[in-house]
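Read the single chain below, which is given as structure tokens and is the form predicted on its own.
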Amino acid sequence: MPQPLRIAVMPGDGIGPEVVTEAVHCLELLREKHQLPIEWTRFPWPSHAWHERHGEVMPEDALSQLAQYDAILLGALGDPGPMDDPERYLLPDSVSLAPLLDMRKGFDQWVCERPARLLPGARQYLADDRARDIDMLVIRENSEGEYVGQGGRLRQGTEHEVATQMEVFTRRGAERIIRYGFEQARLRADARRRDGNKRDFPTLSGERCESQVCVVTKRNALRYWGDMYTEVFEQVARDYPDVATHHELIDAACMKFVQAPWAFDVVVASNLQGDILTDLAAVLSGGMGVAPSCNLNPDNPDMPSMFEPTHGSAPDIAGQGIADPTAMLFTTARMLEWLGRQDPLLAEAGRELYAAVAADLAQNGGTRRDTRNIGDSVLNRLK
């Protein structure tokens, strides 16, 4: 039997360690089924009950420890609930969601990759029936632009206080987003093309392509970064001439994805843009609650890739067992599939799953069900 691959399991806050309780249901059932080499261990940090305990988020390791896994699976970090109790050990943001910044660029997770298509038996929000046919990958750079974290805050406190936050992107982390963007429309393209399911998009100059890309910027008041995004654009498509390409200004690209999400299928955009492009994109496509995501690094195996739901820790439904971990399953698929480029059994088993939390949903989806009862319910259907 192959060496196991290794899972780090973070519960974190809130809803977190619920929802992270079904997913690892199903891993039992599916490593006891087929056999599957992997094995996992349960971290209690990050959380706000570990910093309370030791006065930090996660330890100082953390990163080195996390180094020995193939892949995390992460619940929710932040506020922990439930909101009821005023005496409930709180953090701000900024130190209960640190680790995941600190991961991100600890493990260069350089692509956040967040599907959304509009399954059956998932909330419709939008009143067009052609949003039936949402279907889009959200490709968010991960390592870089908005998020690096530099700047500071001089005067602290006073009426003259000055913040200042630093935006970075590089050439590089331009090139590697873009690129994978159009990698993944051509592999889009030839899943919809074996399924019977093409689409075509136009290009500029009049023709039709199976495949598109949108590369999202503010250009127009972010001219720096935003100029050499659309350069390195135009520069990577010239390599793929069968993919269309678009372009669209953030606050546009908001809008459009309400007006015609369906007339969108990979669209690439820089961190902070991306982090909210994948939020509106998730209740699109039903919710936060049916929503899957992904912090990978393609290019190092060596590295741990981390899976985590798109939605929060949910405090103001935490411990009460009704939670919907239908993400959290999700996106538990979705790590095994990542893992399958390693064994193709695994990749196998996170279709199997999939498919067990989509047919749920197709049958189930309005239904007010407790946590336990889907999870039970997704087990059924894998039996």
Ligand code: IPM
Second form
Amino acid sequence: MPQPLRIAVMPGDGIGPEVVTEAVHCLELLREKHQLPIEWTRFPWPSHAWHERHGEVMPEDALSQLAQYDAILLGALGDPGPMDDPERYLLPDSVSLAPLLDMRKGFDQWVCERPARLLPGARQYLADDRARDIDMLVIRENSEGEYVGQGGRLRQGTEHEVATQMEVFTRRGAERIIRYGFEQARLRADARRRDGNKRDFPTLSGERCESQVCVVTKRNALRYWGDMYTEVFEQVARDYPDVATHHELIDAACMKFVQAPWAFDVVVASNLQGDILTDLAAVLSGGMGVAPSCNLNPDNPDMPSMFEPTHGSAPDIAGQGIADPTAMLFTTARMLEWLGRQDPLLAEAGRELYAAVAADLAQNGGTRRDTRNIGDSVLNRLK
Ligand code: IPM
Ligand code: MN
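Okay, that is the form predicted on its own; can I get the form predicted together with the ligand now?
Now the full complex is given, and it begins with the chain already shown.
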């Protein structure tokens, strides 16, 4: 057997541990069934619980410990809940969520991939039945932009306080995320051709393409990075004459996501705008309970990518065993597929897990079930 790939499992806060438990059950079963070359270590940090004991959300050398791993599987960070307990150990968001941003930055996970596809069985929030065709991939720039965390507060607490929050956009950052978007568009067109369900997108010159990339900015108001993105987009697009191009302003994109989300294919957005768009996209494709996400470093195999669902710690339902683990399980499937770049057996297991979760959703999506129940039902399909 080859050297096993190592996964750092971090349950985190709130519903994190509940949904991660189900993910680990699936990993155990798949490893046993296919002799998968993977092993994992469970980390009690980052978490509120760790902070309560040690005065920090994670150890100082956390990133160097994690650098030894091939992937990070994270449940959720944030308010641990339950919300009706005013005495619960609570930290400011800036403290409890900092590890998330530290890991994204520290491991240069510059792609955040959030697919939004309305699968059979998932709740359809839009009344228009064309919503059944929603199938987009929102790609969020994950390393810079509005999230660089530079700025400060001057004369804090006084009447004359000034807060600054810097946004930083680099040409390299724009180039790599936009190119990644075009590559994904091509891969999606290939997959659709194989499955016999081609899609059709108009180009500006009136031709048709089988895939599309829509870049989102706010260039009518935030012109400096908006104009740079526009230039880079046009430049990169020349290498992909087979992919249709499109631009939306972020406010119009929100409107069109609700009005005609089935018209989008790949969407590339900045860190903050992509964050907001992907909560909306999650609801369009069944809600937070089914929305997977991942933070990838596509070009440095020595840095672990991180797999965490779009949802947070859901303090309102934490501790009750009713959180939907579907998003976590789809995310775990994506992790296996990603690790499958090193061993095809893992990619195969990822597809198997995805298919089992999707089949469970199709059959039981409409019924009220608790966390354990959904996890067990997926496990039974995998057996
Ligand atoms: C997400 C979350 C995070 C983000 C928060 C918790 C910092 O909303 O992963 O979408 O804004 O990136
Ligand atoms: Mn978010």
